[in-house]
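The chain that follows stands alone, in the form predicted alone, written as structure tokens.
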Amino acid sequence: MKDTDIKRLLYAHLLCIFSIILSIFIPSFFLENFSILETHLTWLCICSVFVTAVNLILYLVVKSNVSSKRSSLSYKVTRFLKCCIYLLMSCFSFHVIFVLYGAPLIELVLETFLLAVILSTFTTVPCLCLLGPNFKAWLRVFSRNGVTSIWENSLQITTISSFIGTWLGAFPIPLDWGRPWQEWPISCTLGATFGYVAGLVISPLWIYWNRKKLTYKSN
């Protein structure tokens, strides 16, 4: 394992967090009082934009080439309405995850579709830029040691730390304390968003200190 795709992965997992960062500030210029928590479906839109276009950008410039075959044009659209599928698959599913966990049926629903959607933004979106819609890289990738690089490694840690980070997010709405920040779904929507920054910033440094220890085999 070389540093510089350590270096490459840091740097990659930087400019993910400053689109977060983005998304909070460049609004606030062009939209009357605009706030994560006064706007928070907005802003929950927005991140989403500003995050899948980091991550598509990283995977122009980070994806290896391709065979002739899978540059045709015939093959990139396929593998796009593929990606379409699987991303609304992903927050339909999550959708109906909230509600089995206790979100509101009918009330509510545009939030708990949106908290959906930033989740899927944060798992699924780069799970489809790195493995493609592949459902048993999916599987290959998130068993144990089923990783092949660094870029798995790293997949692996920002996913389960967005699902964290969305669980541990939900524990305060019950709470008595009366804050803004407590209704359906900011607390979900804001430990998800922490649990992939986290992820973001814990992987490329795990990775470093254990990159003597880490073998990957070949796909």
Contents of the next structure:
Amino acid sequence: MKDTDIKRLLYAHLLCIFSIILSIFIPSFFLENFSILETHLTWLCICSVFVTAVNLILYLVVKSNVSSKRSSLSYKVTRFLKCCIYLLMSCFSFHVIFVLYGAPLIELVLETFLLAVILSTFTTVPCLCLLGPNFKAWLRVFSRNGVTSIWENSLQITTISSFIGTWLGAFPIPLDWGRPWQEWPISCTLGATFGYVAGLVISPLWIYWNRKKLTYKSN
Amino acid sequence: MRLGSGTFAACCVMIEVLGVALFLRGFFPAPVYSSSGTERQVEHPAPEPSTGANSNWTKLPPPLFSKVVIMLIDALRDDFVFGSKGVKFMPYTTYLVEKGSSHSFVAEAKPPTVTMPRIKALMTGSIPGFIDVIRNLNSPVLLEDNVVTRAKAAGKRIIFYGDDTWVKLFPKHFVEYDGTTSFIVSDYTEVDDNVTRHLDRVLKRRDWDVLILHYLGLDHIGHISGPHSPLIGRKLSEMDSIVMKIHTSLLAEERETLFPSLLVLCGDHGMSKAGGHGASSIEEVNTALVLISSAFERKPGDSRPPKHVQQTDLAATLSVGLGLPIPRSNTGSLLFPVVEGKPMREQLRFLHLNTVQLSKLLQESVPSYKREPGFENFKVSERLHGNWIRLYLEENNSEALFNLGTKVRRQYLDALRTLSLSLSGQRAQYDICSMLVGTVVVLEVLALLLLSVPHALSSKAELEVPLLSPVFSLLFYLVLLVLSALHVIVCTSVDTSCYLCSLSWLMAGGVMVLISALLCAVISAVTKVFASGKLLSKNPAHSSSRWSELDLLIVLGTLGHVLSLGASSFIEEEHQTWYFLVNTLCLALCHEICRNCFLGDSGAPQRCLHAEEEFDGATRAPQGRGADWDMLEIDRVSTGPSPLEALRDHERWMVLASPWVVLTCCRLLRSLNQTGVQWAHRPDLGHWLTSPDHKAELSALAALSLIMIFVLVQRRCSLASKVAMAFGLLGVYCYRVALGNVLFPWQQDNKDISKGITEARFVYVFVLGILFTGTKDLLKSQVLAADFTVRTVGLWEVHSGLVLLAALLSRPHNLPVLVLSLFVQTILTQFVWRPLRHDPAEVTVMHYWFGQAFFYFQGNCNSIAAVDVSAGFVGLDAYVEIPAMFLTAFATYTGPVLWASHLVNFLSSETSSGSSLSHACFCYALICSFPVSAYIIMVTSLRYHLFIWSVFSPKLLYEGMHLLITAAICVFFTAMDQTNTKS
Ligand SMILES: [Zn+2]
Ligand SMILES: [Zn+2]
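We have the form predicted alone; now please give the form predicted in complex with its partner chain.
The next block holds the full complex; its first chain is the one shown before.
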């Protein structure tokens, strides 16, 4: 494994973090009364758009020099459509999971769905960019000893940390502090964001730390 | 001595129960009565203070009222009288409150807001300890000094109608009484008619001085359908008409006798948003208190909101009103508006009497009472009062006298307020000594359990318990000596409140021997672990790689749950924690299943790799203890690369779908009963079903559920018990029809509501029959020592007997909980645990988690109010203590008990290895005792927390009860294990 790879990973991740920071500050120039807590849903939309855009750009930059074979237009289009369907499905299935976890079924549907969207942005979008719509590959990456590159490794780390962040984000909800961020789903979205950012920061460091121990089967 | 790990765990849990009981005894000390309360000497009332001139008024002032009627309406929240509901439904009372000659207050009740402690508070003026809640079901005679006893001693004739708690508290005090039992909660008309039917006759008579009426109907309506039910309005109107009846009759009598009388309208506690009571929310604490008498000045329609006072203030007011001495342990202060119309000298006399009583109580309970601000205030006002008396006796009827009088009065009121505030802060002291001893026992047991994990979960499931060595060891005697020395020191010290000191020497000695023996056992276990740890450290084991994600989740979840018990909100909302954990568990299972299903081929090399690693570990077996761990894993891995490969295609899909089915079931159940505190008021299916408009739907659901229970249970029963089960379930439905909860399809309206005694006993016969058949089968399998299937059938019959009992005891809208619990058990057995070959420890923990979740699905929560006492009266004519306690405990803990019994069934029918049951028993004991031990420490450190009585103490009682039930379960496990090894 080369250090340049890790460096590229680090830059990519820094870009993602930067996009999240931008999504906090840029809209306040255009929108009045914009703040994360009060206009939470707007921020969620903007943030997910920003992160998706950065991921797509990274994908185009990184992958354009790799996959040039059999890149017929129809193949690309079907692949893109498939990706969209996967993304939608992941949004819906996250929504279903949140409802199963106890989110209200009828009230606050939009809020719950936007939580599903932001979580999909943090987890499914990078997966689609890196692995494509290939369910088996996903499963392989998310089972033990299944990763084959540092990119997949970092993907594993960021995705799991986003999940854990969302999961932990639900903890403050029953507390009787009465803070505005305890409202559903603000603490969960914040948890997801923090988890994602933490994953982005940790994964290059972790890979750098363990670069001697890590050996990938087909790298 | 070698012990099986199951037996060992059962013993440990039983010792732990002992420790927790000791802790509870220290945490909830028996209420300490005012020391002079026992000696019934005749005391003279405090004379008026005087400086110089001698006062001639040493006797008690005469009564203010000739007759007193106390009308206690259970759960009369303040807004039922003073709020919009009062205006709408209680016009007469509202008129009295706003325009009539009355004083109205909002009386604050102290938690626990349960009837009996509240009656005690009203009559003694003291704040009863938390332990009174537990005695609520079995109320002993009130020994403390109280208004009723004082009134009887003064020759007043008292008549009582209503809740028979009063009759138990004051068994020989009433010249006439009629008690109604308060436990048949579903009845809200008869309980009140029982009281009202005496009213006309009694009001005509003149031969009584005090009339006490306790109306239960409002509280029962609250329990059934909550504070927003239309029934509440009707009940309030009924109560209003009774107020009018009593008041007009009292007025008519007054016109003849010219003596004023008093009508007290009050509530014992409020009603929470969900309709229950017991905790400390504002709705439960605030009650209405209206004092009506022609002696009071008529109010010119002032609309100030009623003042907030303490509930305990009524005792002093009643004593003054009846011309009685104030009860000794009273902490309340006289409601001053009552005596406001009297001459200044009498006003000051009353205030003085009350202050003297409070300061005496302060002297008894606080050693440094002289520095208390209330006491200083009292001394100042007494001196001023003396001055005033001197001026008064000098016939100085001037402005100065009046001014001084008002000053003294203000001073007294101030003193009263501070005194009563500092006294109500003085609760019963914790008995730290017993708490400490209990904690030590519990922690030692936990340490022993933790240290013996590697041996107990080994394939042999046996461990060496060094029972003999402590007896001979020096350490044992040393510790014993130190402990006895400590015991002597504590016992002989001046003001000891240690429970152990009050025990006989033999008992206390037994506890000390236990502690030192446990300590020795722990120390020897630690040395053993260190010795084997050194061996192990030579070969760096791959311990981390053996942990699957599921194990990690189990460990983290358990730890997280234990930590969450430190926050009061998490205790109030503990159901959320369990739902969350169970959901996550299902998702983790889903992940595992997906991996096994889809990576079956591509992941094969990896699996083999894993297996190789395991075998590697196994070859090193002789070297270390780690090998013991592996045996189970090897069982699991060596049978095939992917356990799901053997399955057919559609079964595979079922396996994939099963976690989602379970998740859906959990979500459905979650919306059945909203529990907890924060979201308890949210609408839920349970309330929808129990409302009177949806009786048909409820009937259909109950019938469907009973049929489903039969379908799910019958497949593994013998024919006889199948038939018994069918009849039993039919009986359950008949019982609910008799109670008026559900309807037969041909029945239009419920006319006659009975207690359903016959129907319930009919079901009990079948429950006992099925349990008997099961036990017989078990015994047969043991004697014949061959038949495996007979044993399985026997175990399942015991399980189904428990299910039938649960079906009888649970409310009709909770029957789906039972059905879905059976359904989830079936699904998980068929499609998850069996194909994926989880090891017994994991299966045990999952059973425990699901059991906890189902405990909350039933609608339980960590407040005393949530206990459904009515389950203790199913099939019983009257309150019989032991069966009622057993039935209530079973109805409350149905979820955990049924899941534990399913665990026995699953393990003894599935696995061939004999040690799985004892492994399961050990795991169950460990995972149950871990939260209890941690919680005991947390509660000890939080004992001065604001919510200690309202949140932490009820949870402590729940934990204690849970541990007791765990002990019973572990004994059952061990018994099954014994039959298993013998057969
Ligand atoms: Zn009550
Ligand atoms: Zn009640």
